[in-house]
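Consider the single chain below, provided in structure tokens and representing the form predicted on its own.
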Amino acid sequence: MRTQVVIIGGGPSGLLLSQLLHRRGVDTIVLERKTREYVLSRIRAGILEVGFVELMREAAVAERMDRECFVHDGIIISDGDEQFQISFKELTGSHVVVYGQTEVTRDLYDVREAGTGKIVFNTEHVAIHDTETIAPYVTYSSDGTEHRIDCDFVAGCDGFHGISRQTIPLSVRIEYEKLYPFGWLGVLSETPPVSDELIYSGSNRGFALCSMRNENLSRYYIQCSLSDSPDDWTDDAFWTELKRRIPSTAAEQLVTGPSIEKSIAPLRSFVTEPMRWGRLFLCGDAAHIVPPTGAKGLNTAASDIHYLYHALVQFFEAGETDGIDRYSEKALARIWKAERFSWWMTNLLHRFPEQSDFDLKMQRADIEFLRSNREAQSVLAQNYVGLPY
């Protein structure tokens, strides 16, 4: 087989890149190691920056998103019972939207499979070869048969545990990582959201977040120990602890119900450099991970796709290489800013083991400065709605 771009990973970033390139006449094949059903069963956040929304529109796959998404003009930050709003609309003229990552992925699968999209599921033993030459190729096995795809470029969209990053030699690859000493216990429930806007709550008991998927599907999180298991938390125990961490006015209005999904996610900051090795390009979690506090996970993947999509179109349509030559530089410049913002939000709102009284006073002063300073709120708002590409 031959194609112009092999995309490893059938999640939202790989599918979005495939669809964008398809609309510009660039042929792709997507390799996914799981089934479509498995990919769509993964529960992920769904706060989308305007830049991501515009990419979906450019890919002609935004109709359902535009119809069903929730537009958010701000967030609420609380410290105990004290709370204040950060107005994105007032401070930046922009907003974010809530539309679940599962729904984004479903829409992308539907549009790729309705057209001429080539997606190979259940792939095994994927390997990337000769990316330092002008003739790279990818091998994999499927149904017990070995396959080879010759191509011009390879896009690694296969996540943190995928093969793409591992293909870059250790002598070249530099990895930066920070592990946080806690996780997030998340619960999905068929209940109306407690607030029209997201509530980011710091408290003496730890962090909590009130979010939503739609008008009758809510997503709530509380900071928990890394040693915890979801089985350690009954629904009643979760709701009781959540109420202790959010403002009392919100706790009184909270509608509880049986959880339909419960999981714990560890928090880490991670970046690998470079994001390009010859004709291999890393995108999304294959190259970087952010704590979920700043809602940047899927959005940082989208900025990678923006840069790579335009670079590849520039190459195939005009024969120019500036975009692919500068891909890693451009992508990393924005990624590190998103990493900083997510790290800052995490430090602002969580309780850390062995925090001293001085540390707690500094944390409280930081929140108070944010509450009372419009310029500080503007900086948060600019980062949250998404820095320009």
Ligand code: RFL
The other form holds:
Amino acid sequence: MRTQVVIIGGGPSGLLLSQLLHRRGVDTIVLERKTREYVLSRIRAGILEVGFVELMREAAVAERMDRECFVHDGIIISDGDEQFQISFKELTGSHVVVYGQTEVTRDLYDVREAGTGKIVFNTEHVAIHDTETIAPYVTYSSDGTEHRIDCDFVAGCDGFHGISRQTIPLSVRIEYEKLYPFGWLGVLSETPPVSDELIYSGSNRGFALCSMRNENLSRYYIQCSLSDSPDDWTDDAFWTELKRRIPSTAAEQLVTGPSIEKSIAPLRSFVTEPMRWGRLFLCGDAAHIVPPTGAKGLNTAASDIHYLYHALVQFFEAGETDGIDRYSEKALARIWKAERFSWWMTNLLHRFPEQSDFDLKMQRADIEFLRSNREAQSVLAQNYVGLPY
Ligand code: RFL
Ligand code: PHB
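Form predicted in complex with the named molecule structure, per the form predicted on its own context:
Every chain and every other molecule in the complex is listed next, the one we just looked at coming first.
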């Protein structure tokens, strides 16, 4: 078998790259370890930057998103009962949209599968070979048979636990990592959201976030211990704890109901350098992870896809290698800024086990400065709506 680009991983990064390249006549094959149903059962991101929406439009897959998404012009930050709004509209003239990653992925699968898109599910033993040459190839097995695909390039879009990153030799690969001493317990419930805008809430009991998917689907998170399991938390216990961490005006209005999904995610900052090894390019969670506090994970994946898509089109249409040569440098320049922002938001709003009284005072002062200073709000707003590509 032969194709121009083998894409490892059928998550949002891999599918978006495949669809964008398809529109420019570049042939791809996507290899996905799980089933379509499994990928679509993962509840993840909810907030998309305008740059992401524009990429979906360029990929001709934004019709439902444009119809069903919700535009958000700001967020609310709270600390106990004190709360204030950061207006993206006033501070940046821009906004973000609420449209779930699950729906993004569903739309991408639908469009790829309706056309000539080749997606192989349930692949095993995927291995990348000879990326330092001009003739790389990928081997994998499915249904008990071994396969080989020869190609021009390989895109490693296989998430944090994928194999692509490990293909880059340790002698050149540098990994930067920070683990946070807590996780997020997330609940999805068929209830109306407590607020029109997202509430990012710091409190003495730890962080909480009120988010949403639509007018009758809410997504809430609370900071939890890394040793907790979702089964430790009954719905009642979750709602009681959430109410204690958000401003009382919001707690009084909160509509509770049965959870339809409950999961715990650990929080991590991670970057691998370089993001290119010969003809292998890493994209999205395969190369970097942010704690979800800044809503940047999927959005940074999208900026990688933007750079790689243009680089590959430049190569296939004009034979130019400048884009692929500069991919890692350009992608990383934006990634590190998103890493900084996500790390800062996490430090601002969470309770850390070893926090001293001094540390708590610093955190309070940071929030108070943000509340009272337009320039500080502007910095947050610019980062939240997304830095330019
Ligand atoms: P994914 O989504 O992990 O997809 C990788 C795919 O690769 C497959 N795979 C393999 N396939 C073949 N062979 C192998 N050896 C393979 N190994 C793995 C996997 O099965 C999978 O299908 O990575 P991708 O595409 O880079 O997308 C990244 C995003 O999923 C991630 O960054 C976001 O979900 C992060 N995130 C958020 N991002 C935002 O931009 N805004 C948000 O509001 C936001 N909220 C969140 C989040 C992530 C969260 N969790 C659960 C970590 C909220 C949470 C709670
Ligand atoms: C979500 O709705 O899942 C969500 C929103 C904002 C974040 C993280 C997750 O910062």
